[in-house]
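The data below hold one chain only, encoded as structure tokens and taken in the form predicted on its own.
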Amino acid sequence: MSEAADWWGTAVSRIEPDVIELRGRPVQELIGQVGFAQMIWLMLRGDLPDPRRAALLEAALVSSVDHGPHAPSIAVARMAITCGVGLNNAVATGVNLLGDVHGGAGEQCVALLEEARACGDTAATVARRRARDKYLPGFGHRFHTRDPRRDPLLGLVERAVADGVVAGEHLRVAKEVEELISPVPMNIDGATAVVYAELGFPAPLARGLFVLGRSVGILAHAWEEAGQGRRNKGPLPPSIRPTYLG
């Protein structure tokens, strides 16, 4: 039995009879008195952050939550329920292409300024990703010429550097790749890679956390798709033909 029991062995939770326990707190202690993003770090850490570290990770994942049907994601989603599946499977469907190409600059963004902050030297770092690919993690949008989410994330970092809140090791960090690669501004991936750095959240989790806030607009696209009433929806109106290649 202790062998079985061990085979399970986990600190993020303790389950038994008329007890519920997430890393070692009652879950009715927590029930009313914790906010979603306080209970992610918690899950993940082990502890409750103070109510400026939470702060920061609700607002990246706040920026987070939705790009509309032109994130695969979301595209991908519409489809899967207009298909007959549940929205679990929906969910699961655009989660699912959250991979290093859609949903993975977070994670490549830390571990880039993570290596430039290793390193000691930005502009060197740059450098030697760029000849291996001219593409940065965290930089440069197909869409905005400028994201509407980077000042308000950066502003709060800022501010939160000020306060002593966080180090801003890793936003000096970024800024000095953005202003190296200028014009190309930071996107949403950059500014959520610089929270997600500052709290102290290794790489893997920053695609995690991602993964957490888009889930909502997922949802959210799922559902609205479900009340439309089409059935198996493509991913181009029917009067377009995909162009023949053969």
Given for the second form:
There are 4 protein chains.
Amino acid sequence: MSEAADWWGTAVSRIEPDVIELRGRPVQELIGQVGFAQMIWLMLRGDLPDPRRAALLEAALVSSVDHGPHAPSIAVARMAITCGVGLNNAVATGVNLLGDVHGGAGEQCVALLEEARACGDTAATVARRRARDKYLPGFGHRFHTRDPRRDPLLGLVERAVADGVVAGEHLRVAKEVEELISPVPMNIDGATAVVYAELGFPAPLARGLFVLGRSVGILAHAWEEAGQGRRNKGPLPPSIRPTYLG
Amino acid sequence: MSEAADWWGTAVSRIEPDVIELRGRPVQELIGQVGFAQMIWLMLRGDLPDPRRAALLEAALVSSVDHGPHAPSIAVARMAITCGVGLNNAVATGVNLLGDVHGGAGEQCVALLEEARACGDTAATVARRRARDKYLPGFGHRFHTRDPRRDPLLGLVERAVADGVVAGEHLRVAKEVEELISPVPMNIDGATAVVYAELGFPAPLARGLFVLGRSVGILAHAWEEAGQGRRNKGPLPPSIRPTYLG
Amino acid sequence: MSEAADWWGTAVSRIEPDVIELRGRPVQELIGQVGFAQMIWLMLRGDLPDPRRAALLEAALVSSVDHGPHAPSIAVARMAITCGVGLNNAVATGVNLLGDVHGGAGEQCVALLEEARACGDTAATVARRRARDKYLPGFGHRFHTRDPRRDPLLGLVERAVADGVVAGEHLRVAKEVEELISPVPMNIDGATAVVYAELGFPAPLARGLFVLGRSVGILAHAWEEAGQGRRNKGPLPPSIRPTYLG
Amino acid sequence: MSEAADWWGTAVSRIEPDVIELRGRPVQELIGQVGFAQMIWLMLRGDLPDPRRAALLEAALVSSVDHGPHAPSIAVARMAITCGVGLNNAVATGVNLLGDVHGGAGEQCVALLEEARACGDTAATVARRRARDKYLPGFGHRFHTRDPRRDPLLGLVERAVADGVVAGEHLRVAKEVEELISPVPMNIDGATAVVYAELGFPAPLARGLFVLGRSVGILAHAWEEAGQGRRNKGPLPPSIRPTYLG
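What I would like now is the form predicted together with another copy of the chain, since the data block earlier showed the form predicted on its own; can you produce it?
Below, the chain from earlier opens the complete complex, with every other chain and molecule after it.
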């Protein structure tokens, strides 16, 4: 009996009758006391961040919520809600698409920044990487010349570095990469990777945090679509190519 | 310990070291002996169908595999595979959309046929239904005047009725409905509902069987898309509206 | 061409080269300026909440993140991550389970509160509901005698009512229900329903917001499981019942 | 307009008013004429297999349907259906877990067989592989000493080789591997990999076909669970560890 219970043992939460502890803290001491971004940090890492670090995390989450209905994750959630499934199923459908290509660039960029920092020679790291693949995760746009999210995010990190809140090593490396491959600019995945790396999140959690941020946009779009009453929305309007229930 | 094992008790399969029994039959007596459609029947119902019934089920499954990339279930699977997730995740994404609106008409039509049969007065049933909702599940098309899958499926059922393989009650009721609401034709959901109802499947399994059939088309489309090398495919080509990694 | 673009028209976001507007606001004016909970409100409703309302929303989100690995949504995400899928797929798997039964009680409770408020007679509403179903969504526990999340959440609402931040009508009705069916206590779904209803969220968004909150716990558990290195984790340990790759 | 339609161009199906062609064949010529396994082949490859090849494919599909409720894919589908989601969502939840670890061994084994065949020296291939990883995909069991599905599947392939239906090169290599690493036996992923490789399916479709086969068991288990009326089924019974709606 204890064996089966052990199989599901966890350090994340403890639930007993009338007791809910999250990372060792009674839930009633958290409600109304910590913000949602702090709570995310607590659940993922086990400790509570100070307000300055929490604000950096919050800014990165805010910057990730949406990039329009042409992103596959958003489009499929809108299509899903017209097929007669629940709002949770529509959000899950969108999140399911945040894979290596659609949702992995932040994670890959954190790994790149860590590799360059560990190597100590950013130029050598970039050269080594580009010998394999011209594309560097976190850099370059199909669409924006200069992503409007880059400057405010990096500005927040710069202020945090000036105030000794974070060390600034990953920011420095990211800017070196950007200069080395100029004029290819840092994109949103690069800018959030700088935030997450400076805050000490391991690379895979950059994808995890992107999932949390983007879920907001996925939900907002699914909800808007739900209000429009379409049934079985296909990728193209029926006038161009009929969509069918089949 | 036995309590935990009981929690997962099942009559579907028994797995012991070197033993695999499915619905009480050793797997080695099934492999090479029964067809895939028979196996589906066995797993869902516990017994093996005779070849005539299995052939009817097989025809309904064959007729359901695909209705083109404009069906949301197909489109999202194609989009998913370009986002860097596995083939299984792409298929799951498509199947997830076969909800009440996109995948439920067969199930709802079986329920309608059963209601009309139990009532004994198809005209009264249709009138009662249409007072609430003009649309009857399994009837009417946005696209086809006459669905090319209707006649071959109903033809097979008619032959099976003539040979005493199935009773024909649901077929009779379905044709009565079709005549009552003429010229609105029976669609594929209606025709497969006739097959499934004649074979004795409960209504919810009409959706379950549609899931199995449509999974084939979802997989075929995801696989074709995988070979085309697009990344983050949005619903519209970049020339019309740029899609972005964000 | 504009027809296809129109098919994907939205009031949620506007994306042009070098422009990202969310609900009409340039993203660079949001990053570092608004919290994550405010951003959630903005995306779902189109306007920014004042800090007091945002704090209420934040408290409800914080209270929803986790209820341990025995909740199906958490368990399946932990199992998923051991099967060789991405962190996004594991989170999607968990979110997919937040259906009518597992994730719908908050939504159903908002509807109940609105029904009672519109009726003007809570006792009559409760009697009418209980004639159909003894269970009232948002009330009663299988586990906690008094859910530790109830009092802090309701306390925050009470203070907000005292300060004129929210009207308090849904709070009043919820307490009337609780007294009428005493000793069955309000549960977390009821307490968050009070918050969401007081803030003016329509019922279906109570599920949507639960999805956002619970995604945090799902991610935290999937991430913890990922660090433990199990492969193909089944519901029971191999010593009780072997799990197999098949 | 044609540009948008082209974006969704496909060789899998052609849908026009009153016309449904699958891989160039009118659907009405397929219904009642080809079996479900033949249809799967047609959709994935574009041509129809002869009956002997179709029978091999059918046997592999039959052998893959289920390995009990302790397989994560089956367990999560059973849990999903108790959470108030549709049968399609439950099946999707299970399929979503057939990732690299849970559903990828067949695919990896086809790649191994192809590598060994191309190399021309199975022993060298095995040594090279095992220097990196002791585990070879498609070989070895946590549970069965001798998987009861191995012999009937290989027996069918042997007969097909004797009759000139397939070449037998992959079968030969697989048996060489099995002898080289004796007493580690070939498992079901290995045996189905032999079938799929002999039939000419590329490695990734081994996973795709496993998805189609296993979907049957996932559906059967979800359906059985649906009939048992549990709500929010957790991995352990409430007596061992209470499960809660939260």
